[in-house]
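Next up: just one chain, as structure tokens, the form predicted alone.
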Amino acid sequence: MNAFRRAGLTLGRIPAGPRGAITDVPGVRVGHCTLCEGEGERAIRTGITAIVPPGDPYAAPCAAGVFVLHGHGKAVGLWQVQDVGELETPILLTNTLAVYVCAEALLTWTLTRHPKARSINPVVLECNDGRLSAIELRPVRLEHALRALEAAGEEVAEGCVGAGTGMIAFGYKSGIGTASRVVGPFTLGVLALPNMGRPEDFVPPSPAPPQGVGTGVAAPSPSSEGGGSLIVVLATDAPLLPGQLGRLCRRAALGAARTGAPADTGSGDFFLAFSTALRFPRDAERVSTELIPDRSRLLGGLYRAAAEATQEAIYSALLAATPLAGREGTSPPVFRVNR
């Protein structure tokens, strides 16, 4: 179960799912790679973290939909994905510098499984962790991007692992999150990237009250530089068209919103939400599969699940993490609640 469940919080009205994890929808993996090393200005705080689809989604690519809600971010795939509403690589999270490293790594995976294709498009989303880690180093390599993928699982581990090493978020240590619910016969799943935020913004689950711990500190000085980014992916396995599945994201978005994120001027917020029963083979003229009308109570459960995982997500993630000195010798607090 996520750390949000383990602290013994609840939020929402839909149940989560038997892991509290994206992995709850059957066949999705995650997987993750740690740098955590050296002290001082050329401390390294990073990491690679990989969702992989079920399949091949290179030969039989997943329907996807995607939403920016402000877009000062250095993402790849974003509109061959918006424009096509097709996933055909596993997703990759990382820092702002190793994008492209990441990239090559998903052409490399995709290669290997399939030699003779000449146009693959991987999507690879990012934070910048800059504050606690040496990124102008670019320490992630391209074996480190194959690690995370190779070592997707269905357990998935939580806060200062993968992209989330060395993140922040409210002024907390952040990391990876995750979250799901289940809406009658189908599953949704949530893994968040939280990196944004200043003190102030931050709307603490109820009703607990937020206390710092790990750095002599009761919480974060209302001061500490906000901005950052956030990442949101989400998975189902109820057949959702490309654009439903871009209406998910937004209301994704509306769970972040309800943790204090504020979008700020030089925040990346990108959703990004895939189905793993719709899928379109390349060789198929035609695809025929069961399909949720849009005016449909089951279509309005699971945006509601979506905002409500998503917020549950970023609340985990800052529950997840340990403290995690960077590049300045410091850490920031770490997120408790009273209970």
Second form
There are 4 protein chains.
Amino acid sequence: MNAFRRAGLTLGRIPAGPRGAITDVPGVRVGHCTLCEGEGERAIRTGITAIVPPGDPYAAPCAAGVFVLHGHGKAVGLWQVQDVGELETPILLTNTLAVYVCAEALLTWTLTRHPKARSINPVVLECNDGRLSAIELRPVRLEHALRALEAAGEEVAEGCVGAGTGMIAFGYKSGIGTASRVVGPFTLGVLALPNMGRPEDFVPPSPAPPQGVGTGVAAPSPSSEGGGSLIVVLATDAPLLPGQLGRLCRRAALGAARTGAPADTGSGDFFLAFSTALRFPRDAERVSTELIPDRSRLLGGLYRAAAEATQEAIYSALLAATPLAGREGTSPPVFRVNR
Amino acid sequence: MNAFRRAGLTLGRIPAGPRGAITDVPGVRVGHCTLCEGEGERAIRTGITAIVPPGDPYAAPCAAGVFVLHGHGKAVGLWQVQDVGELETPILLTNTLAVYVCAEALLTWTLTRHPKARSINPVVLECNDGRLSAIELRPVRLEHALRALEAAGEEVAEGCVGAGTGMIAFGYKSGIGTASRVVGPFTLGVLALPNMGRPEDFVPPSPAPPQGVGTGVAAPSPSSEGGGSLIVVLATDAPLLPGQLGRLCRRAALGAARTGAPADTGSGDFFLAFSTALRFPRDAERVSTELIPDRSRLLGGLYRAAAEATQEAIYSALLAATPLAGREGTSPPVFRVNR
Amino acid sequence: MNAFRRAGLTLGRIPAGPRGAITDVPGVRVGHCTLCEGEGERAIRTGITAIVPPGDPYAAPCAAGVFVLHGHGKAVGLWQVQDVGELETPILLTNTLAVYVCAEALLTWTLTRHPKARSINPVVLECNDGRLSAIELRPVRLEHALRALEAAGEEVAEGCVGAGTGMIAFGYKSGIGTASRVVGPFTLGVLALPNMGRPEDFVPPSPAPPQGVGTGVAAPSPSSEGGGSLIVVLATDAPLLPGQLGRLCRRAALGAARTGAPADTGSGDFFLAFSTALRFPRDAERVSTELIPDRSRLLGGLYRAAAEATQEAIYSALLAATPLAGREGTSPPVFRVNR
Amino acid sequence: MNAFRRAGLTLGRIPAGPRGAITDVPGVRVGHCTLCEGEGERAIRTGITAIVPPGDPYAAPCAAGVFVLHGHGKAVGLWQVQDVGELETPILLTNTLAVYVCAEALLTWTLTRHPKARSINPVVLECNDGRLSAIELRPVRLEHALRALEAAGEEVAEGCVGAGTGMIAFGYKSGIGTASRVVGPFTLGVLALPNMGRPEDFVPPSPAPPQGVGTGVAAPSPSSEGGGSLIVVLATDAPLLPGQLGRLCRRAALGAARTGAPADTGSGDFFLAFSTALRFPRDAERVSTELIPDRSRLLGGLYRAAAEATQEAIYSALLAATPLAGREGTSPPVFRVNR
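Since the structure above is the form predicted alone, I would like to see how the form predicted together with a further copy of the same chain looks, so please show that one next.
Next comes the full complex, this chain leading.
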């Protein structure tokens, strides 16, 4: 159960999966590596989160799609995903300046398994944790990213872990959040890394009243360069086409909007979806599959599920976050619902 | 004042313009032509709404941009707007099968003013009013569209007028809605034509409680082919570039999401924004202008204003709608807030 | 055999189909309606060309994709094709100001076959024949478009027929051109409507030498507003996905470039591809199919075939064109190769 | 003078700048770092090429745009360039697996100049030199990339230098090529890294006849995974908008097509253009500028110039390349024109 469900909250009409997590999609695994060292000006509060598709993504890439709500972000590997419609590595999430070392780690990870690979498209997404962490010291190393990959399992820790360690959203401490939905025979899961929004943007989950929520409302953080961003990764075992997965991502953006996500001018709001069921084995000349046409009720259900699960995953990131003092003692309040 | 403000509601932190309407943007005018005839199977409940930019849009096209949240729609003229970044005619809104006759009307309107024009890009947007209106009879004529253009003025009638006549949203009677915001020296206005969403999708405006609202909640309408769609037109006197206007449209989609707009599989959710201040006079070899860079606080304010005004305009369309019996006596309930 | 092959020319390494025409794709049919009336200032030299997919495109839409090299064009229906990835009507080609009446004709055509249809997405593409034809008189009527649809058959007339009647390319009389290629078990066909380029842009087919070709080289036409544009429609019986069909269109643009197509600032260069083999029956909840993965050699072959066939179809349009005197006696020279 | 002009060739009708190089655009500089070590299976034949905009690109980002003809490539930083329309670092070109270490170098380069930067969007483009170089050994280090940046000057070495060291195009040894055009008061420059195409795709420059060219025609290289790709960078001192720069890139693709570039299924064909004249100083709330409207003849000239200069730069890369034996002794022939 994710933190949102543990808090007794529900949202929407579509049932959640047993874990309330992206790992409800069979075979999907998540791992973290957390870096939490030092204090003051050189405090490090950052990390890496790995989302690993089932099977061998390089040998049999997953159908994948993308939507970018605002593109002020440093995502690595998205153009190939968008244009060719395939995901061929795990996905790593980290801080803004660590995406390239994480991409190197995905090269290493893939070359270890496929020593003859000459072209590899690592996918890394990021938010900027520079308000809590001395991001410019570039503390993330290749080993840290490999550790997150190795740690991948079915239990998804939420809150201040992995890439979520140093995140802030709506003035509250944020982190990693996850959620899932079951639509007919299919499962859809979401993992969110929310790092956006001012306190006044926030639309809290009902029935939590807007006033008096949380342990206190953060004073508006001074808007800093590169602040803001939201990463949402969706997985499903429905055999969706790349174009459909891109459209699924747009519905995830609707769910984010319902939490108050503003898509500010300095924000990198990236949504990536992949299917574990539609695979394109390398060197296959043909692939037989079942498709879900655009007018089917199932696709409509998956679209609504993407919005619901994204909204829930963002709330869950806030509810799972715990107090954390970062750079120069900055300590954003945590959000809790009164019951 | 739009219906939303007249109902005593407010939304967001950015001040509205004096009319609470898209016509708060200087020079922008709106006109309607309403077709309301017959009963039973052949009842006509449709119309045309015209949005006219100031000056001569053919002689001096407006910078313009587009975002399409879901593209199951019959919009005319959008590709040129999107790719070249210019709007060179008024914008007409109507029903799904009347877009082409409306485009013909814009040809006539432009050729009357520019008899030597050989290339004209009319822009027409639509929603499907086939649940209340015998759309397949194709009752809209060129004269109707010209009448909407001629009727254009600064007062914006909302609710069941013009293109809004036969619309339904969230199971309630819908129609035309409008709103505006003032950001520093600039005004941003929105006109919305909401025709999407099931009752259970609806997120009503606070403080109106979700339960007990309205004169009654419509039973879920059976989802019909082509049902659903949302059109949002934004105008501003800020000198935004085409790319910025496209990004402004994405924020309008965030505002729509906050009302519960689901972007269903059969939906055409089209957002179009134009600037009255950045014009590209035909045959000009150079244009001198002031631009607003992407990092400026003003642009951030305009982005938030687009979300707020869109959310408000959709609510205003519902609040302005009045009871109307359409095809085969179908009569959706109207939404009202209890105060 | 198309005019290009009849002239003894060949191009590329991939074999052509038996007709050298888009109708080599089984079930695809083409029809024309030509309007050639009057002289002088009011001369009409225009028409409509219909491309009809096999079967019932409304009952079982074809997978489809789009690429727009330059978007200064008035295409109708493309956004839905691009975003949803489906073609649900025949495709009509005509002049710039006749697209809307042709769209009306496709509504009529579809409603005749599906009287309960409430949402129809007609697809119409255009070039501007205003230099040879009194385009502003808007002589095309709904019946003309229906006649082109009814005339559709397997033989494809090229040159000054249908939408090609009044076209000019590279200063030469242009018209309709077609070509095909056979790639493994699949056929790919192209129909082109070239109306772009100045004489000095032209890259003639080898071995025709650049100098001394044709019956004479047109003096550069004064660049007129709305002049220029290129429409290319591709059909294939390979089960390509919408995204792959969009990428196929980009390769068609490469073939166009090799004839010298400049994509001028006033040009509408639209490429649309559809598959007759991947269909999405309306109301189907699932579709079983074979897909061709992106890395397959077959797809690479189809990409090259798209470039070759487009280049050939453009040349064939020029070679099939016959002398025609239009508006105010304008009579562009015809291009012929010396053997 | 570039290798193309030194060979006595000309192309198109628009005059070249004095150097025939991208550095004809005032202030643009180019530098290389070449890695050429070892023999046999572990031979390294790779490098980095830096393109440095004038002034401080981080303090005052350049307007920029993108076109991707086929997206099977690992470009870093393109989404932000595409969506926000700004380039804020130099551009590095390198091999497929070295993009991330080059991105790290751009972080270092920028942090050295702006120690308080927290968000930096490095731009790195790549082709795969794995046929000549032991790419999987990942020999490129951060220092190499910094060396290319430091070496940047006005003279542009072409052929087997920098990122061009290990490239092959059309079966010939390829490398770095450059070209320029002067359009009215403006200059447009191109730097190309061609690594695509089979021998039979090649369209050699006229008047060089197709037969008997070069020192020999390579036997078709077995198509290898990741083989193929084409990078084209355009610079101009015309104040083009981001959208116009993206459209400029599409014309560069037309020029590439005229050399025979096939955009194969495994190809990453990326085009990026930036303006040295339209800058968006960080923290500026307003920017005054002159724009060039879309219909202006100047823009049309710049579009044609982009096609011409790209075609020439690709030819120049081939003509400048010198014999080089790579991995396992592979030694592609060089292309020369007979005069």
